[in-house]
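This document starts with one chain, in the form predicted on its own, laid out as structure tokens.
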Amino acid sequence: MRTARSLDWQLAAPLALFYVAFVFAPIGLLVAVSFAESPEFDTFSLHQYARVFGDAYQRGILADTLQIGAQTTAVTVLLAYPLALLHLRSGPTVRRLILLAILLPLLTSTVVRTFGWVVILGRQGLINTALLGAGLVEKPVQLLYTHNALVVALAQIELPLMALPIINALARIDPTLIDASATLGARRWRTFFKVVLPLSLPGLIAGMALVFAGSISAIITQTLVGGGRMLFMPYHLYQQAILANDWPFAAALAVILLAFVLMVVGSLLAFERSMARWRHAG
């Protein structure tokens, strides 16, 4: 037994050391820098946090960032769950095609996919060309650099992170439970809400956490599709750290953003655990 445990520790040690050196240590350093009152690091206090929460402009940027994450997560749920259900009910060939369609975007970089949206949504893009050609509009419609366009682009880019966990969760559901529900007279919607949705909740929650964290930190897509008309926390961080050289303020912004992400993810996981206890109690 001791030999097995020793081997487990030896196998886990490289990953543990990696996380300590390149994840936890940088976060600890970031937190320490955020308490500096000035870029000279002469005194330490909560001054940088007071600058963020005491300024309506800074709070607005934070709120807009969290809002874009929530909206993107909602759109990906609406797109990914039906796709996962279609995957569950399809034959092997169609399942492979659906998986290929989901995985294919992951084989290209985020920059390429984002530039694809710039080509589609631009004034001379595919949509405006089609609208003008069909005579539906007299001049190009402003699609690029809008809030809705950014949500759609982020949803498309983050879709695999939502679809794959849901597909995995649906695949783990015992088909006899669905058959038993139908045999007992439950309609499809009742079976879905009473059996399928609760049992697929772990995958749904995992996807929501991944998409939310990914969309609020997607600086490339936010910058290229959102343009200079919208400012979100990742690019605001870059401005403060690189352009303004105000590292303590940028560190405080990063810590606050990280704290909000952890709160949202923690809330989602707590909700999933409470639902699991409710299912077992029922």
Given for the second form:
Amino acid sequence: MRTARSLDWQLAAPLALFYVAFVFAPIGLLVAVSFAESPEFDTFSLHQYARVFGDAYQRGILADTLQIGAQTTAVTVLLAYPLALLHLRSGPTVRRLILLAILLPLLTSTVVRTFGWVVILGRQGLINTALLGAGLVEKPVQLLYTHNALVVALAQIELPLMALPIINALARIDPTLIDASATLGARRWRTFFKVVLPLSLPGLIAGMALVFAGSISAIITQTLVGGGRMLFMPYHLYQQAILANDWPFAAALAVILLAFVLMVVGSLLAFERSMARWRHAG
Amino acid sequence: MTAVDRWSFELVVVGVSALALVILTAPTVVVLIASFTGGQSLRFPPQGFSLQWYDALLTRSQEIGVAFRNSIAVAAMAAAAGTMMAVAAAMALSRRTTRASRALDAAFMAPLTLPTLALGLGLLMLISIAGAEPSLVTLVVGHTIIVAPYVLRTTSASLSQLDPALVDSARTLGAGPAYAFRTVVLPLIAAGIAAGMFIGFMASFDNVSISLFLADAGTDMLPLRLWNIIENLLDVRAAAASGLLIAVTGVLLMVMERLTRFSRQMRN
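Given the form predicted on its own above, I would also like to look at the protein as it appears in the form predicted in complex with the partner chain.
Everything in the complex follows now, all chains and molecules, and the chain you saw is the first one.
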């Protein structure tokens, strides 16, 4: 039994070693390079970080990126939660259709779906043609390359990653709890806020973490729908690394992006844990 | 009051769900329709119907074809490598609830939330320190990181449904660990492995953030090529390529649904 156990652990070794070499070593390297004062790597300091946080333009790019992430997360919660509720109480056929409507976009290339938004929002696109046809506007409205369009497009890209964990969490709730709440006289909204929402929190939090992380690093959608007038961290990082060849600065940008994702995901998980403790105590 | 409560709740659930379903499907449907345009530009609704852009894609777009084959090759190799390592790791982690095994599991899942763009840049730095050049091999290494978490997740889920008594019985009856794995465990978790491998393959095929740093001029990848075409030329061939990808994805999803009850796997 003992030998079987130790043999068991060794099965994780290939993946663990692979991760050490190609996930954790590169991240360590990124942190090390970000402390280099110049691309010659002669002296080490916090110079690169000062370049980001000491400059209003650089701070603005970071703030815009985080704002896009927060807004996209909020929109996907509002869209995905009702869809998950509908899935929960539907029959098998409708359930399956809802799941396929979520899975097909999830599996379809991000470039393709972003391209769809370019066609919908363009000057000769679906929305402008409809608005012009209905006589509501006289010339095409600028939709593409606007902040709101980017949030909508990103929400579509990330929606499946929010819907699936919530659907999963709702399926785990004991239906008798909802019936009990109704029998005891609670109205639907009250049952939702007092019973369903708290019990589905783990799925909601997992979805929020995935969507926030995904939307702030969605370089394709950010560049194609956001356009050249808006600059976000991913493309900024790419430009600095490849086009400007400024590796230390690009590394600092990458570390900052990484740190913000870890902070947000970490606080979401900590919030979920404290809510779980509070529920068990109460 | 009760009626208002019920109607307002129903309205929100059904109304927002309808909006969510429209938003989910609209871009794919619009691209598909636009790809059959008879015109020279991307208007919506399209002008006339023709297959001219599909013809242009298949006969006069060698560079898209090369990028497509590269993407398929990298995704296939990454899916194979990632699946082997992740299934082994899932076996090791199954039925362990110690702090160490949970930490290891969380570390293995990290690439799902880490900005892979940062990872791509880190890998490029590692390669350059090692004195190597970006190549097909480095691309496969990078993409393996994309695949592994998905396979680990679905395989672990399948293993947790597996009745340990089945393996114990096989072992008691004299089966060695390898034989018991091959004849008892593997058939029962095969659907889970296949589902993870499929979604991992698609994620690799779709990946931009790793390829952006690790692809060189000789290994153009399809998403990068399409991105370039859409950004600079807004060429309708991109719509035809998208149309083909949508069709292939749809067919693969149906096949996987038949073989592995994919939608159920994904829900869990």
